[in-house]
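First, one chain by itself in structure tokens, the form predicted on its own.
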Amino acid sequence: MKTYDADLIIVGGGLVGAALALALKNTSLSIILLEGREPVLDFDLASWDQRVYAISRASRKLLTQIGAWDRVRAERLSPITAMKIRGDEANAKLEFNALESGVDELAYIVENRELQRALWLALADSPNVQIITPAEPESLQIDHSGATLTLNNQRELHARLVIGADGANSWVRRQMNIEASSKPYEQFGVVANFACEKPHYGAAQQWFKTDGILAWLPLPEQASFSQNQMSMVWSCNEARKNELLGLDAAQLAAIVAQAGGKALGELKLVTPPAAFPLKLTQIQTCVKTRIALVGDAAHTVHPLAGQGVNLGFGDVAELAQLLRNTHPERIGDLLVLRRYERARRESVLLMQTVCDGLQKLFNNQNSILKSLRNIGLGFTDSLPWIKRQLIRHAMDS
């Protein structure tokens, strides 16, 4: 009879591959979740992480319900009561508000290592999962009994299951040879923090601009800093984000202070920039015989609309429902598997074709186009029942 080290190696300790371990606490599953590296849970509460994540209604009930959002401080969360959108002309804009949706709040603001932290946190807890790191794979062999993975050290792990949570360059899915058809945006995303003059108030906003799409997410005040704080993504090409990586600090301040018309006045670097290439990456399956891949593994879409953590949560949801009501002999099955490829084909496809349409629309320097998407977003934020509907669907992600 075959034996197994655990029923399910999840390959990845990041946000969504702990989640996914998390979802499956207290199950009679066993799983195993490899990390290259401990993350580290233990950092200078005066500093940001320049990663920051606007964290949906519905992931936020995932991690309620996975006892990582408790976990989560709450001087480290900006909730957002706000969004406005604005286009490269004075009359092009679009604004919701949590009230006017019936909510308190639209999502919330989150830093990378915050969220991480809570949920390793929570892996503490979590008697059916065992955590090996650092561990880095070095081989993947699948059979009709079950799935082979080697470590660089030479031990070796058997699984009825192995997950993909490994990222957009996912080891998994190259070693099963799933073909991922990746478009560059020939953009990158510039990230940086800064302290603020004037307050916020929970407003997100955003420009749609000719070199780029500007985003300005609020970060929670702090007992250190007189002002509020906000986290820049700046989506820009290869020339700009040079120009912006050169710049001194009082120097980026004051260019993306004055991009953002300023908005929140003066500006005061908090957490120096940094820059990551965009792309779309698109696979033509996510499952085959004991394998699953979930997060960026199994998509990307561009930061444009802030939901590609949520998409990696909204996997971790289906899945681990699946898996919960699938006898253990049966978890690797083909045929099981697919019916979790289907549930989260139509929500993956529909966010990578907005994301990428809107990037293409504003994008575009033709005259007519740029006309047009003014245009529609003034259109659009004059119908509120259409606004309601927009939002809802951003929430419920």
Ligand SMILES: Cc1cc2nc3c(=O)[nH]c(=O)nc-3n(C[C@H](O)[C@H](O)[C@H](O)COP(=O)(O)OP(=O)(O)OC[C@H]3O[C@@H](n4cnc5c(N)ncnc54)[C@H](O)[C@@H]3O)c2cc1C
Second form
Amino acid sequence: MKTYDADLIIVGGGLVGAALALALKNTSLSIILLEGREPVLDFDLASWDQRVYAISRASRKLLTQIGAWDRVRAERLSPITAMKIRGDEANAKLEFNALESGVDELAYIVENRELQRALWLALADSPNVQIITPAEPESLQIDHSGATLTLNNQRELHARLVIGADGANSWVRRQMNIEASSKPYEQFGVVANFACEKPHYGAAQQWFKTDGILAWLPLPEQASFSQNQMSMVWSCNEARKNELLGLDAAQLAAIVAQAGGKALGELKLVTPPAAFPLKLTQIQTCVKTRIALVGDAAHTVHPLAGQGVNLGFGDVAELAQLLRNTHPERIGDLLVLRRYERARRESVLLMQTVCDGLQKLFNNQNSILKSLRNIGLGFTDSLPWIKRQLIRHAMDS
Ligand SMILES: Cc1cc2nc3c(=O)[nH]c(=O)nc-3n(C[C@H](O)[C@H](O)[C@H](O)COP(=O)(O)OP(=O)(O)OC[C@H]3O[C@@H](n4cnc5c(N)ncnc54)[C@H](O)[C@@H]3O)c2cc1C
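Alongside the form predicted on its own that was just displayed, please also present the structure of the form predicted in complex with this ligand.
Next comes the full complex, this chain leading.
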């Protein structure tokens, strides 16, 4: 009889891979989590991560259930209580607030590193999860009896199922020859954090402009300086990205303040800018016999709706539920894994289509489209029922 080192191996311990391991904590399944980089659990609390995420209420629910949310420190968390979206004409706007949606918060802003820390702390308390880091997988073989993953130190690991949670350039996906169509947006997400002169009152703000999409996300107040802060994501073309990265701190703060119409007064740079290339990734299938892909390994979206990692947490909720309800001997069966694929297909495709469509609509210089998109924003703003449906979908999907 075949012996396994674990029922499943998860390759990649980013937010999605770590969340999946945790979601299977109180099960009979044994898990090996392989992560290439050692986790950073200790960091300077006077500084702020450039990577900041809007976490939906549905993702918060999952993170609470798996024991990670309560480990996020309250002073690193900022609720979003309102959203203000503007087009590229003066009166084109769409506004939502938590009160009219009947909730206390629309979403939550948290740093990548803080959420990663919370997940890793919770994992340390998970007896059925063995973590190997830093780990570098070298080859992956599948046969009728199982999967064999060989590390670069020649250690062989046998399992019934391998999960690829290893990001947009997934090694697991490439080993399995799963085709991925990748469409670069020819845009970069330029991120940086700023102290601001005026309070943000928990509002996220977004400007859809012809030369890119600018988002300001509320950060928690820095208690020691009683300072208001916000995190910026500016999705823009390469020339604009190079210009922004080439500016000194004061010039960058001035340009960003101006681009947002000084809505938060004068700005001061607190975390230097970084840029991430943006692309749409769609794959032919997210499952094969003994293989499943989750998170960015399975899909990427434009960050204009802040939904990338939220989609990944949706994968985690669905796959964990399926694996919990399947006999361990069958977890690698293609027929079982196809249920996961079917359950996720619609949500992923819908989010990719909406984000892609909005990106195209606002990246277009055609004057008729320009008028239509601005009218569309104002029209939606005047329809409370439509607004409620939109916000409910964004909050709870
Ligand atoms: C500018 C920008 C802003 C964004 N804002 C938001 C937002 O507000 N809200 C939101 O929901 N999403 C947002 N996203 C998307 C979000 O960043 C991703 O969807 C999310 O990080 C994906 O998580 P993941 O765990 O799937 O992949 P990753 O974060 O890429 O993690 C993959 C992990 O696998 C490890 N790994 C990779 N290869 C190997 C290997 N061969 N062996 C072992 N380990 C390996 C890596 O070290 C890493 O830890 C944004 C993205 C960008 C670019």
